[in-house]
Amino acid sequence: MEKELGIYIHIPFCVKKCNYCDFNSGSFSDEIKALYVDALCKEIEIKSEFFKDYIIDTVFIGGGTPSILPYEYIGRILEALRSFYSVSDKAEISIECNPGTVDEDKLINYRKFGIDRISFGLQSTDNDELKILGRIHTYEEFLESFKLARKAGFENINVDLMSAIPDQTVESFKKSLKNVCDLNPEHISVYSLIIEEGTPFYDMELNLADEDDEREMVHIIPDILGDEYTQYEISNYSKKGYVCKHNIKYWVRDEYLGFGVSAASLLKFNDFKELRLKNTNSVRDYINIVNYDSELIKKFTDFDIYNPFYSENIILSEEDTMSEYMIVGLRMNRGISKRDFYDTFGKDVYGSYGDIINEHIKEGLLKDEQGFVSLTEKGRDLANYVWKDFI
């Protein structure tokens, strides 16, 4: 019996770095981008020896700004993909878009490459927030990135906005929302800003929300979005058949693999129970070694030696897999099936963090109901205080 499999392909080049970003992406030179698309697809060679028990069903093209570039580099690395692994018919492919960084024809060439799903990084309808974050976009500009996309026939479209972006009010929050939820797209990602080290934000004096409007911010959004979609994550709004296969594979911890740097992968192996795995962080040692050194990709199995490809390569202890399992299972709107835990783990759920849950259902953050043990409307409200308590 085939094993399903999610592949992620970080694309890591973008025009500048916003104010907020800490992914791994910068501006390189056109001659970088052709050397990394061709190593990109010679990592997705080397690796399929190993999964070929595999069908792919989700696929997600993300950075970065995978559509700074040309469209035949997606045509080849998709292309790249079928040759070598099993890619489901049905499968969703996805790919993030910058506005401002798709034209008609590339929309219609990736419609012809089989990807059925595109994601808009919008953050803000107010183009002086686009222009506190560092967004090379505008509002306008997005609205013209959008209407082509119908146009080429994308019918799975998600928008992500950006909550507590600094000088924003509950109001213009709540008109970016509202201004979004009038263009009817299937999908709507909503992230609360967080200011990372190592971004200029982290230096910067900045006027930021109060915790009563950012909880405010985070409040307002199921009224405006009404019943057309449902909050199924602690960040994701769909239309009834649009939650995002590939992003609930993460949630769920089910297996996925990762091409290009710094990409991560999950994967379950009979030999051991799990293994995460992370790419180089360095675009210029990732095109080094996989033109020079493959055999190298391929151990990522062996334990004993020092290999520069992987900036992470562990086998997670069954303590570690049932901690993930609870924190990213409780991002989802409906938690941690009881059952699901037992048939994974072989104990029940109550055994194992029973005094955690307990003490969080008697503070309100968490209910169990029909099975399920999640967070309340007040539990995602402080999450990450949940979260914490199952490290």
Given for the second form:
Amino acid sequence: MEKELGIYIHIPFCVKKCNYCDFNSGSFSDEIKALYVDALCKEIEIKSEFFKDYIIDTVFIGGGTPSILPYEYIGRILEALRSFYSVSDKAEISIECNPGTVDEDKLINYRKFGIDRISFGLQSTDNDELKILGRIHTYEEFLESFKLARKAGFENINVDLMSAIPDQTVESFKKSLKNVCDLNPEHISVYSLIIEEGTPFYDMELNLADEDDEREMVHIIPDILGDEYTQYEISNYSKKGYVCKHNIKYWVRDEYLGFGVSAASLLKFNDFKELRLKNTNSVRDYINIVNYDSELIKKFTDFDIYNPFYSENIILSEEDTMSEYMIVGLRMNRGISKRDFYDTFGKDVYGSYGDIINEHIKEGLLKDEQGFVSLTEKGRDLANYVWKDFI
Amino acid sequence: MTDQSKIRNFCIVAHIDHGKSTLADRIIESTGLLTSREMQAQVLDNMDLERERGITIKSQAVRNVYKAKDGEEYIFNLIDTPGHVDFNYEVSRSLAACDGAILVVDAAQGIEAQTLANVYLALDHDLDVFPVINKIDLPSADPKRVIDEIEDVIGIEAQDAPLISAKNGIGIDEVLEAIVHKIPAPKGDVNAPLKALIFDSIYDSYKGVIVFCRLMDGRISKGSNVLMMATKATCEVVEVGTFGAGQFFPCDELTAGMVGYFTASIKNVRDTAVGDTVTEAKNPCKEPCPGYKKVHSMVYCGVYPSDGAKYPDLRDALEKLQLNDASLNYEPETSIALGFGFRCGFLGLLHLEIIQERLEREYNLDLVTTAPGVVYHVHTTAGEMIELTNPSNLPDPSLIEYMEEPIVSAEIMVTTEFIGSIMELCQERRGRYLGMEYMEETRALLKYELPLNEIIYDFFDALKSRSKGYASFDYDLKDYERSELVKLDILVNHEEVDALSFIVHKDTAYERGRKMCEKLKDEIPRHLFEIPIQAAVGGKIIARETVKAMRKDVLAKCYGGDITRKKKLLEKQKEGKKRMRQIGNVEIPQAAFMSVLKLDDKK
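The form predicted in complex with its partner chain, contrasted with the form predicted on its own above:
What follows is the entire complex, opening with the chain shown before.
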């Protein structure tokens, strides 16, 4: 039987970096962008020999802002993928777009390349809030982009929103959410802002929501979204049948392969337990190695050498695997399946984590229902407190 | 045998930062014992810790050879003295080993409380003191004023005091000549029975205890059978010698007037107490050197390893430190909150901090210490007197007739603009005002009697912050006085935390209790539930704060590339939890136990 594989492709380019962003992204010249896309296509080809017996069922083109590239580049990347891998006809293929960076032409071509899912980084419908975040677009530009996407035939659209934006009130958040809800997208992600070290926000004096307001914003989401949407992960909501299949792979720990700078992979080869890879974070190193030292790319299982192509290449022990299984699995509302745990590790989840699970059930943070152990609503507020015990 | 007329035994007394160590360096340099290349920045202070704090802890001695202008070679034995009030007794023994002292006074700062204390101590020991004015090259230097001040306040001749800059090597020759002419030569009797004063001792893993002594009379050499008159220990001398800078130079014998060391396979520094007299076992001298005192610990606190499994390591480390420091006491104790540890006795708060830092730095231990306390005298209804060093051992109030606490007499030197705020501070600390003397127009010496337990917490810090660093302070234990003392308990989520209990005067109990609750509120992380923090005296709650329940602790985003980093964050969180102490169902970080030591909030 062919194994399934998810593909992640990282486009680290942005018009301008946002104030909260700690992803690997930034503004680069057109020349670098072209070189980078060439390198991406080469990396896709070079790695292909290891994945002959896989079928690709999800592709996610993320960033950065993939949509600032000329659409031809996206076409070339997907063409490379299809020529060296077997990509399922039914594969979910997503692309992240920034409002204001797409036009009708681009969107129609995305459809032609087989892309069937768009994720818009909106964050807020309040233009003042967008300004504080350092976003380059307005709400009105987003509305235009959204309309064009529908017109181009996209039937699976996600909109990213943010809560706890500096100066945001519970009311203004509610309004953003309602506005988005009225557009009837298939999927909505709501991330509570985290001020990360190294971002401009980290050094700014910000008027941030207090803990009570911050939680209220999160707690009112289901009410505003109504019955049509279901929460399936800490920050993700979708209509029935529209969960992001690619992202689910991260949380159930299916195999995925990343291309481009900082892209991560989780692979389960026969002779290893599990392998985690992460590509170099440097655009310059990435392009150079792909062009001049491409043998290094294949040497991800050679642990004796210093390999500058990978910022991470490690074998996960069974202990690591199990602990990750619990932590990422509990991000999903359905939680972890006790049967799947048994099938995966050959032992009972209570045998490994019984004390921890029972303690958190007693605290009202976990529940065990119908074969699944999952976070309660209160548990989702305090998930770190639960997760850390599985480390 | 060395001609006593060519020996000069002296020390340097000064306030911290007035340049004592720098002058010592210059003297050592100028006498040519060491080349400049060998000179460490400050030769006498060989512990890192001392250098960082700018003070000298363990006294040491250096022997230098100086060729004077009269063409003769003189032996200078420079004996270093600790510069802090905690080590007053050690200072006094070092002074007793000298025949004279150089008083270093900063040309800009003038006389400080500590200067006075040390000079008086030197004069008490009949030392000939001559002043040196240092830092004359500072723009703010005013040597004339300082000279007058020395004459007025201390009453010693200062008109011809060398004006120097130890840092820049100005006037050092003058100091060297002054040592020859102004410090008297020793006048011991070489033929009398051995009489040597111990002024320090250190433990060396190869040689055993190395005893630093000054020979008053007689001689000592390899094979001498000696007796320590106070501890009654006897031993056979293995080696005698003199001191280089940080080195030992063995020699055949030491004779009257000399300063040097001997070793004798002594295993414990307790047998060679500072201030004791060494004499011949078979032919002892009639009288020991005067002034010997058994040192008592003034300040106690609980010292616990933050990782319970490190208890044996802590015990070993304390054992080793004690080999070198007879004034450190410890005995095992247990705390419900902190597990197994030791109740340790110290000369003072600085001594406590130094030991704590050495344990952490040299022995790589992570420690939790409890609030330091003093020794209380508890008189029970049964007519007994208990010396209480651990508040947890306080008997039931119904069994206590009355309690006494140690009182010190303190002298605080302060510029006049801060007199008001310093008096206010002393008032808050239950000080009894004894009087004030003006040193000059702008500076005064305040005299107070203060309970020791009021100055061991954060008095130094408070003094410094309320005088913008201008006040200096010195104290001496006076006696014990009856006092209305109570035990203040801290309850976290209704459970008493024994390691946070302490004894306090009943009038300050409320204030301290309130501040402790406030501090703890900031230190204890939010839990799933609300945590009341209460201060109680005799079961009665006198203050309360609440740590609100935790509402949010969740990473919003986690996709493929984030997993490793997010795992690290969770690991960190878990590590933090490990370093906490479990009291009932509340986890208290170790920092909380320490933070309550610094409660003064006026700046």
